[in-house]
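The data below hold one chain only, encoded as structure tokens and taken in the form predicted on its own.
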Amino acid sequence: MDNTYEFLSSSNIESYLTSRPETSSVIDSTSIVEIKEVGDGNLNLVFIVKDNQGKGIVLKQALPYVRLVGPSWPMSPDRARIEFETTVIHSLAAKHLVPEIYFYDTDRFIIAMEDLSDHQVWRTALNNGEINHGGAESVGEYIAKVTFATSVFGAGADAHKKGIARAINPEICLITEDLVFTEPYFPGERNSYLPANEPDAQAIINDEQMVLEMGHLKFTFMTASEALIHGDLHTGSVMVKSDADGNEISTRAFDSEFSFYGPIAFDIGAVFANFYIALARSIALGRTEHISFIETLPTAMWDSFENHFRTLWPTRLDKRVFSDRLLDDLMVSWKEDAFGFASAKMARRIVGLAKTSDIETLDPNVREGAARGVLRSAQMLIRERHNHLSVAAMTEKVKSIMQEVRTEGDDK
């Protein structure tokens, strides 16, 4: 593993940009007025750079280790190549839903991309109680268009197999396999939670059906190479820009370094999970109007995904046995698995490593009930996912559980 390359810093970024002539039309490297490090601290360095004309660029550099932990957890920076190539491929199917890429530095594992600082991270907006109409529909459109285009349906068998070989990402996939599907169900040193939630964490460990289902889902995640999925799609990897009335201007999915050829339902389930986690926060804080908004998001996203995928279906390359009835069966299967993957994502965000600010920024008294609601909802989803419920009906069950276990506190 190459860990000898120079890392970006506020002191060397100006000279770095000057050495990259392809950025001259994007930003004036001789008049930099602001350099801001905005990485979430988990994996990478991320800088927003602005010149005196207000033009900006984002530089993202992969480190040779997990930044959240440090050099004791080494990781290949080649994940930056995966993100670069995936974003370019996804842009062919949904250009308006991903950031523009300017270049990729193969020697220093740096991606230069569009500055989206006029957008908000959707998680932040939801945490603040904001309403962003249209975002869920755009996420559903993004999932449908990029997965259809990179599946055997849209790409054909030869291109699909070559794509799998190009995008193999075992080191990053192992993180998901361990943190999402395995560690929450066994007492482990990387797990953590409030002492008051110890019984809730123990309950999922003792839930034999849930553990069995996680085995099935993990196996699917590891073996179902259906399409080039984002791999870590959630409200923290979606940027939104809305007008004064909360109506969508722009939505972009970013941070696809966990991308690989995996199950289409995984990205859908991951977003379901984060909508439900956002719902837990709003219920904990008693935000009545926001609760009503958030509970519409899972259905809006699923309906958008299904409608866009069905619209693309007539263009599939092989119509011989890939029939309309097969698509109907796939939609049933994908929805069932999406609820299962949502369950896995919800449990790991409460019990496992790398949590979400939706829950973690709550006052502990309030957080206890919110965390309990997420975990109990995860247990419910695992059982009910086989019963062919609508997304709206499943969301109503989630909301009822979260309201039932809500705890009181001083948080406003």
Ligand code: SR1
Contents of the next structure:
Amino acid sequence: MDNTYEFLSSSNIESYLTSRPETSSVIDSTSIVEIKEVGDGNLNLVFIVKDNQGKGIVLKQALPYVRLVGPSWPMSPDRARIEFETTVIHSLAAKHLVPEIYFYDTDRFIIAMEDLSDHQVWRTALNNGEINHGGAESVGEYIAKVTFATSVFGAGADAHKKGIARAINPEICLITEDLVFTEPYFPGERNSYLPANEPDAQAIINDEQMVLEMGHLKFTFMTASEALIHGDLHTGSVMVKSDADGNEISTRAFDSEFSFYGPIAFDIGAVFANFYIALARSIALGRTEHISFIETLPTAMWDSFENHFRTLWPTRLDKRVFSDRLLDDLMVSWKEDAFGFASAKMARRIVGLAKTSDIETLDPNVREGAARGVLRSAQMLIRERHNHLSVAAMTEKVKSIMQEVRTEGDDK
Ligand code: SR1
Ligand code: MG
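Mind sharing the form predicted together with the ligand? What's above is the form predicted on its own.
Complete assembly follows, chain above in first position.
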């Protein structure tokens, strides 16, 4: 693969857009007034470009290395193709829940897509203590619709197998296999945390049951090609737009470069984890009303996922042994695995590489308790996941742990 392609910059974007006539109805490349680089820093370059009429476009370019670390960690830019293809495939099942794609540049690994700058990244909104009704339900709907459509149930055996071959994404999957399922349990130079959290990090390393469960979950992640999942569905991969009362106008899942045919419960667990991390922040900051809002989100998302998947179930292509009882069993095992994947995702965001602003922007005295709450909740989830508790009951347990280990800041 040629990794010597030209990178986008504010000085070449205007001429680049002029060379792509398919964007002429989206933005006027001769009257560009603003170019902002907004990549969150982990992997890619992301530019929002605006013309003098206020029309905009997003250009996202994959670099041939991991941006967070630099050229010493090479990474195939083919992940941009995966994101482009997945977004298009997902749009066939849930058009209103993903950004519109205008083109994919195969030579320079650039995706041109809808400008959603009238939305907010959901993590930012949650960090600010905002309430966005309907977002969790839409994320559940997105997971249900795209996973049903790309599973053997919605796509059939032949298309499902061909899809697996097309979407194979080994380098990116290895990031998750290492960072999410392995490194938090084996001290290494990519792990970091506050000195005060050293005993908490040590506790998960010494937690034999947790390490064994990570083995089971990693094996499932690496082998269960159930559907074309998003692969990195955290609250930074969701944009929300709400009215003045916090009611949903639009919700979009984006940034699916970690997509591959994997376990459906992985996406669900990623969302649970990020709601729980947002809950830890709100508890740390003593935001009573926001805590009450966030604790409703896991159930709202799960119920929406289950209802939408059950609604699609009668349309499955082969009903012979894929019975209604099978669906009931799948729901039980997906919920169990989702809590396991949530546990893995929570621990990695505290101990491993690539953390979350929810926790990292807290004052260290307060962060200590929030980080401890996330790690102890992860240990609880991994044990309780087999006990068939409701999502609400699990969330209540998470909240109790986080409240119990909360630490006070200097100014409190
Ligand atoms: C080196 S990439 C680090 C993380 O960024 C992405 O958002 C994924 O979560 C990945 O694990
Ligand atoms: Mg990302």
